[in-house]
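What follows is a single chain, given as structure tokens, in the form predicted alone.
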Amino acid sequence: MTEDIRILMCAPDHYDVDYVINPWMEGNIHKSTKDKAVEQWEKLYTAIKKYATVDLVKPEKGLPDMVFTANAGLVLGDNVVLSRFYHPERQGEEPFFKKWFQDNGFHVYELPQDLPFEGAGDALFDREGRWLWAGYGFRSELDSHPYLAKWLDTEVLSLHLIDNRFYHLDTCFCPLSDGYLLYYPEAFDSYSNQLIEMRVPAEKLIPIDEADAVNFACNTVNINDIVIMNNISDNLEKQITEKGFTVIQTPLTEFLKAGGAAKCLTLRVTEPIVEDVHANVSIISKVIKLEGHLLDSGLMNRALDLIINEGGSFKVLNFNLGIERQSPSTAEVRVSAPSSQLMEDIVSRLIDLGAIFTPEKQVDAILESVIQAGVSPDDFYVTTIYPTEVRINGSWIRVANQRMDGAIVVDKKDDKITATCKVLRDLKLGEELVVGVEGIRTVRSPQSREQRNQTQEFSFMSGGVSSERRVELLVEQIAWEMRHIRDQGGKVAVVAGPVVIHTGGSGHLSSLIRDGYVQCLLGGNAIAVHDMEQSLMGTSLGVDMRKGTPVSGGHRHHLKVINAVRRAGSITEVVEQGIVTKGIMYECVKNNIPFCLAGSIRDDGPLPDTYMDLIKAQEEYARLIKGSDMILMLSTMLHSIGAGNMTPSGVKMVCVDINPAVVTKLSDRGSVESVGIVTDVGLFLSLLVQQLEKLTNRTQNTEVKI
């Protein structure tokens, strides 16, 4: 027996699965066999007593989980941090464990009432005493970690748990003697796995697979070179044995029903203290401000969920609910993260939602100079589609040329301050860029409750992907918007792929251009080629458009078209020379509608008008899109995504594709003024033209009556 190692246990006199507070308890209510549970606990107790002194705390009736003493608290030396249980079902255990610690000479620290922390279930010392691994995400809050560092005078390394089956750190993570670590990597986020790999040499890591993980192989009692655990696979036993450990397996199936095994049933109350290890924790905290109709718009929930999902923690410092119908609400939230990089990621995304980072006093945006043309500083602020402002010299400046995935350049020349969104390739040596997250905010237009709640007959759809709503109803709304935009002198851009031609939509899109509903056309080489192939030869990709059957030699048709255009010199010339007399490209030329064709590596020819220089094509896309009120994206994923990234918030967007993944990808960009329609693009265009004709006839009939 090793006299200097003491472990606290609690007999399972009242153990049962009485409630559900973790996934393992599902379906196991009152299905634990008491005699078998006692037998399994006794075997574990006997095995541990051979290598350590075991203390017992009295079990209390009505507290079935008290048997899991790992959650009583966290002990180092004569100090213990008492647990604050997350679930009310276990909070009754706290006074009994507190009394045991006090009666046994420990100094008890107690966390704030509403700050969950579940003891050595979520906090495990490195067996050499060098630091404390602390888990958070399900039962313990990240904000408890600074208290652990301070009270126990130790370094705390925070690990984010992401799989609710492994709700406590000790269910998927077990530090072993001599610096080894037994763990299940998939239970953690990428940042936590990187941290683990930075602190533990590769040769000391023992990652396990899911089969052993769900048998709680990591929920292990380690005493020097002895590991006592539930049953594991032969392969894992071999790995552990090869590291110099002796494995003792003892079945604990009755306790697995409640989500626990060997480690959960024990609390080590003697931990090694290293004299030169002192308090240290890397947790960063910042305060953000939210303003608007926070509850009925769902902004508050989205912001708090984002913080948790991204590996952070929060505390709502102030919340003022609007007391009148139109009164906005305000909230101040302290955000915590285990590293500065994660904090910047979280705050950046909160800014995208409209949050404002608020330090103790307002500060300007941080600027750094470009020291290599086309390359930004590493921590530059990445822009979104939403209107953005930066604080310079105490004033908020609106960023011009807003777009996604750019950087913000600030120019202070001639006593005039400007801020402009630029893509990385356009950055010039010496320009000043916004870095970090201070002094940045996105601007959202507040909606009244009436606007949010009422359904207008022709108001544009809220964001989403439609595969079940009637396409006809959506087309009716889109047609009304297009008619309104045209009549007001607005601008509709169309991004189209060759599927428009293949599905018989060429004639419909041509009529939209001819009738003034389209102000610019964007696409690739293929849509122009196959449009003119249909105009000249009645085929698309060699398929007869009337019969739907391949034409002999039709696979050469598109090349003959390309050749004819190249001979003429351009698409404009092939139209002006009377070679092409109908179709989309014909209508663009005849109605002075600008177009841009962006090439790719697969293009045949290509057409003389096609931009094979990608950067120039992007610049021309951006130029043509500027000022658009609506963009129709018709069955071309890559060109649509490219156009979407260049488009600021506020532009109505319609993505039509037979593939749901395409329209979902476009709607995921975050604009609430966008809709995805899962349908055949030819059918969509046919319905759109029909609806516009109805609107025209209705208008004409009204004018006649007047």
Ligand code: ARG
Given for the second form:
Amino acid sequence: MTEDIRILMCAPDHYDVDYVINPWMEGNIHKSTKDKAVEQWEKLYTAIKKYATVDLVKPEKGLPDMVFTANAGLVLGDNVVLSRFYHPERQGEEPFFKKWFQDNGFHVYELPQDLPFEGAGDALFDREGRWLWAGYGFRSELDSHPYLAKWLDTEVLSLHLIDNRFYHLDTCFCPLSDGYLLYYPEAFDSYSNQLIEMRVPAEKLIPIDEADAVNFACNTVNINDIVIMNNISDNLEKQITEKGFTVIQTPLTEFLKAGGAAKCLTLRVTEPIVEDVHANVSIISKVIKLEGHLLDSGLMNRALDLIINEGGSFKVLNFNLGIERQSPSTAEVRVSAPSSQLMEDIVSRLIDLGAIFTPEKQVDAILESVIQAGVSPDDFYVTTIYPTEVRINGSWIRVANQRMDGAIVVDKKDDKITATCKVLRDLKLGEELVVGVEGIRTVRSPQSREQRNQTQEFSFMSGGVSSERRVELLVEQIAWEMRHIRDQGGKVAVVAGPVVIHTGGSGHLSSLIRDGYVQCLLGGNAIAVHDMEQSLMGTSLGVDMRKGTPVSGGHRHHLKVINAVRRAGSITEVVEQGIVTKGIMYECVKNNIPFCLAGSIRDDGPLPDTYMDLIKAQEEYARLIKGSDMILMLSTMLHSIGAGNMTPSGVKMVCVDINPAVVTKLSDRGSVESVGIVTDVGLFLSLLVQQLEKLTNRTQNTEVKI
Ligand code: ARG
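Given the form predicted alone above, I would also like to look at the protein as it appears in the form predicted together with the named molecule.
Expanding to the full complex; the earlier chain stays at the top.
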């Protein structure tokens, strides 16, 4: 027996599964067998007693989980940070553990109320005492970690737990003697895995698979070269033994029903202090401000969820609920993150949601110069579709050419300050770019409840897959808006894929163009080829459009069309020479509707009009899209995404595709202006044309009456 190692345990006199506070307990209420639990606990106790002194704390009636002494607190030297349980079910244990620590001469530190931390269940010292690994995400709050660093004078490395089956750090992570680490990597986010790999050399890592993880293989009591654990796979036993450890397996199935095993049932109360280790923690906090219809727009939820999902934590410092229906609410939230990198990620995404990062005092945006043309400094602010402002010399400047995935260039020449969105490749040497997250805000129009409800009725995003009736309603709304845009002399851009032709939509799109509903057409080589193939030969990729069957030799049709256009010189020429006499491209030429066809690797031909230089194609798309009021995206994912990236918020985007995944991807820009419709595009166009005709007839009828 090693005299100087002491371990605290608590006999299972009152142990049972009485409630559910973790996924293991579900379905297990009162399912543990008393005698079996006692027998298993005794076996563990006897095994441990061979290698350490075991202290016992008196079990208390009504506190079934008190057996899990790992959660009593976290001990280092004579100090202990007492646990503050997350669940009320376990909070009753706190005074009993506190008393035991006090009676045994420990100095007890207590965390502020409402700051959960579940002791050695969520905080494990490196066995050489070099630092403390601390978990957060389920039971312990990230904001408790700085207290641990301060009170125990140690370095804290925060690890984000992401699988609720492994809700305590000690369920999936176990530092072993000699610098080894037994752990289940999938239980952590990628940032935490990086941190682990940075601190522990690869040859010391013992990653385990899910089968052993769910048997709580990481929930191991390690005393020097002994490891005591629940039963594990032969393979893992071999692996651990090869590293020089003696594996003692003891069944703990009764405790697994409550979500615990060997390590949870113990608390090491002799943790030696390493002299040259001192307080250090990389957690940082920032205060952000949110304003708007925070509750009923769901913004508050989204912001708080985002912070947690990204691996941060928060404290709402104040919340002012707007009392009238139209009055906005404001909130100040302190965000904490385990590293400055993660903090920047979180804050910039909060800015996208419309939050303003408010340091103690208002500060200007930070600028950094471009030192290599076409390349930006690393932490440049990545723009979104939302109107953005940057604070320069104390005033907020609106960013011009707003688009997604750009950088903000600030120009201070001639006393006039301007800020402009630019794509990376256009950055010029010496230009000044906005970096970091300070002095940036996005302007989100606070919608009224009425507007919101209305958009929701017509929006796909909130409602899952659109049913046929919903499609009709959506089309009615879109037709009305297109009519309105046309009457106002506005602009509708159409991005269309070849499916428009294959599904019989060509005639409908042609009539939309003819009737003045379309102001520019964007697509790839294929839409133009198949459209003209249909005009010339009645087939689309060799399929007879009336009968729906392949025409013999039809697979060559599209090449013949390409050849004809190449002979004529261009699409305009082939129309002007009277070769192509109907269809989408015909209507574009005849009605002076500009179009841009962007090429790709799979293009046959291509047509002389197709831009094979993609940078030129992007520029031309952007030029044509400028000033649009609406973009109709018809069954072409890549061209639509391309177009969407160039479009600021405020432009209504209608995405139609038969594949729900495409629709979600395109419409999920967090913008209320996007509408997604899952349906056959040919059918959509036919409904749209019908609806527009109805509107026209209605107007004519009214005119007659008047
Ligand atoms: N039922 C207990 C709980 O959910 C189990 C605690 C296990 N302890 C541990 N250190 N993992 O809190």
